[in-house]
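Just one chain is shown here, as C-alpha cells, and it is the form predicted on its own.
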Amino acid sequence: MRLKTKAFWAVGLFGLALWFTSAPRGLEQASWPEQAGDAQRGATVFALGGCASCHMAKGAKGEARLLLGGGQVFSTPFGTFYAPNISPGKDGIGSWSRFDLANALLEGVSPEGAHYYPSFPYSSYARMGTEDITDLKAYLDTLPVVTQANKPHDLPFPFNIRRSVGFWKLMFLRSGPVVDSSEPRGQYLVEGLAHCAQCHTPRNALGALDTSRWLAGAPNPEGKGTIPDLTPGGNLADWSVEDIAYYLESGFTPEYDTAGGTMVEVVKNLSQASAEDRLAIARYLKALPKP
C-alpha cells in the first residue's frame, strides 16, 4: 500500500511539475522597443522569411500571393496542421501589435497567451532581430484583408494537448547560433530568417531539429526523395560560392538543371533578396564545419 501511495504522489508531483514548467512564457512588454517600422524594408523581410509560401492559397501566383488567408495543409507524423490567416483583418492578425508579432516569432506564444505548435517555424525565427520584426509588421499591415476563418489543426491525442508544447520548448527552443561562423549575415539568414534548417536538417523523435546533423539533409516532407545535404562533402560540395548565389537567384544549377519541389518557392523568395544577401548565404554554407 505504501508503495502504491508513493507511486501515486510521484506521478502527481511529476504531472504538476510538467504543468507548471510548460506554461507559456512570452516576452516582457516593457523590454520591447518602441520604434516605427519601415514597410519597404519589411517587404524584403517578408520575402526572405518565406511568409507567402505557407500563408497564401496553394499555387497562388502574382498578386494573389499577397492574399494571406492561410488554409494550406501540412501533414506530419503528429497530425495535420493548417496555416492560419495572417492578413491584416479580423480573421487574421489585424489587431496584433508589433509586440504580439514578436511574441509569436521569438517565443511561439499567441496574443491570448497560448503556445503555437512548432509547425510554425519559430524555432528558427527565434533568432530574428527586433528591427526586422517591426519592419515586417509594418509591411503586413499594408496587405489586402482576407475574410477567411482559420481551420483548427487535426491532431490525435496526446499531441492535441497544446500545453505540452511548453515542455517541447524547454527542451529544444533556443535563440543562439547553432554553429560557429565567420559569416554573421549569412548565419542570421540561414539559421534564422530564411529558416533553411526546417527542411535541410533531420529531426528527432519529437520533431525537433537534430542540430548534431545541421543541414545534413533530411527526408522530403512531401514523401518523395530527400532534401539535399548542404554540408561540406554534401550535395553542394563541388559548387562555388557564386554557383550557390546564382542558384538562389535563378534556380539554375551549375549542371544546367533547375530547382524543383518546394525549392521553387524558396528561389522565388530569395530572388527578391539583395545580391549581397545571397552571397552571404552561400559563404555561410561553404564555411560550415565538416560533420
Contents of the next structure:
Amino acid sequence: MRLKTKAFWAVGLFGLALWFTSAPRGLEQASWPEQAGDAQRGATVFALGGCASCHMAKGAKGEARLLLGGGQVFSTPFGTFYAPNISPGKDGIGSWSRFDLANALLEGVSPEGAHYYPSFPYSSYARMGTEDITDLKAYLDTLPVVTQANKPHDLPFPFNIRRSVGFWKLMFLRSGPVVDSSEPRGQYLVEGLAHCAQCHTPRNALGALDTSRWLAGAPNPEGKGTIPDLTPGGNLADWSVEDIAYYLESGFTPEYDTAGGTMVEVVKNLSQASAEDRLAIARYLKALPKP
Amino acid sequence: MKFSHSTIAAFISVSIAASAFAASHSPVSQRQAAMKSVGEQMRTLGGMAQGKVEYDDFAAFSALEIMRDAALVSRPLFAESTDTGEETRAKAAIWAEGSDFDTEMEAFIATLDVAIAADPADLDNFKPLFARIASSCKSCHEDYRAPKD
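Next up, the form predicted together with its partner chain in place of the form predicted on its own?
Once more the chain from above appears, this time first in line as the rest of the complex follows.
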C-alpha cells in the first residue's frame, strides 16, 4: 500500500513536471509595440517570407496566389499536415492582433495558447524583427477574405498530442544566429525570414534541422532526388554572387537552365524582393563556413 | 544589313540543326537535343542581356534563329506520348486532358518570331524581347517539366 502511494506521487509529480515543461510560452504582451505597420513594406516581407507558397491553393497562379485559404497537403514522416487559412476573414486570421501574429511567428503559439506544429517554419521565423512582423500584419489585412474552414491535421500518436511540441521547442527552438557571418542582412533572410534552411538543411530523427550540416543539402521531402547543397564546395561552388542573385531573380542558372520543383515558387517570391536583398542572400551563402 | 543577317543566320542554323538532330534517333533523344540547343542559345542571349558579354546584334539574331528552328523541330516530337523507357523529364501532363502544352509551344515560337522580325539593333531594344522569351521558357517548364533528380 505504501509503495503504491509512493508510486502514485512519483508518477503524479513527473506528470506535473511534464505538464509545466511542455506548456506553450508566448511573448509578453507588454513588450509588443502599439503602432500599426506599413502595408507596402509588408508586401515585401510577405514575398521574402514565402507565405503564399504554402497558404495559397496548390498551383495557384497570378492573383490567385494572394488567396490564402490554405488546404495544401504536406505529407511528412510525422503525419499529414494541412495548411490553414491565413486570409483576413473569420475562417482565417482576421481577428488576430499584431501581437497574435508575433506570437505565432516567433514562438509558434496560437492566440488560444496552443502549440503550432513546426511544419509551420517558426523555427526560422523566430529570428524575425518586430518591424517586419507589424508590416506583414498590415499587409495581410489588405488581402482578400477566403471562406474555407481549416482541415485538422492527420497525425498518429504521439504526434497528435500538441503538448509534445513543447518538448520539441525546448530542444530545438532557437532565435539566435546559426553561423558566424559578416553579412547580417543575408543572414537574417536565409536563417530567418526566407527560411531557406527548412529545405536545404537535413533533419534529425525528430524532424529538427541539423545545424551541424547547415544548408548542406537534404533529401527532397516531396519525393525523389535531393535539395541542393548551398555550402562552399556544394552545388553553388562555381556560381558567383551575381549568378546566385540572378538565379533568385530570374529562375535561370548560369547554364540557363530553369529552376524546378518548389524553387519555382521561391523565385517568384524573391523576384519581388529588392536587388540588394538578393545580393545579400548570395553573399551570405558564398561566405558560409565549410561544413 | 537585315538581308545578310537572315541569309547567313539561316545557313548557320540549318546546318547546326541538321547536324544536331540527325545524329540522334528516338523522338525523346531528338527533342532533348533540340531543347539543349535552345538552352545553349539562351546562354548566349542571357550573357548579353545580363551585360556579361557586349551586345552583338548579329550574334543575337543568329541565336534567335537557331532557337526558333530548334523549337520548330521539337514541337512535333512532343506530339504524342513516347514511352520508350528512356529517361525524360517531360511530364505526363503534356499529354493529359486539358493540356495547353502545344499552345505554350506555339506561343514560344511566336515570341521568337517577333524577336527575329524586330532584329534588335541594340541592347535596349533586345532586353524586353529577351524577357518575354525567358518567361515563355519558364511558364512551360513550370507545368510540363519535372525537376531534376
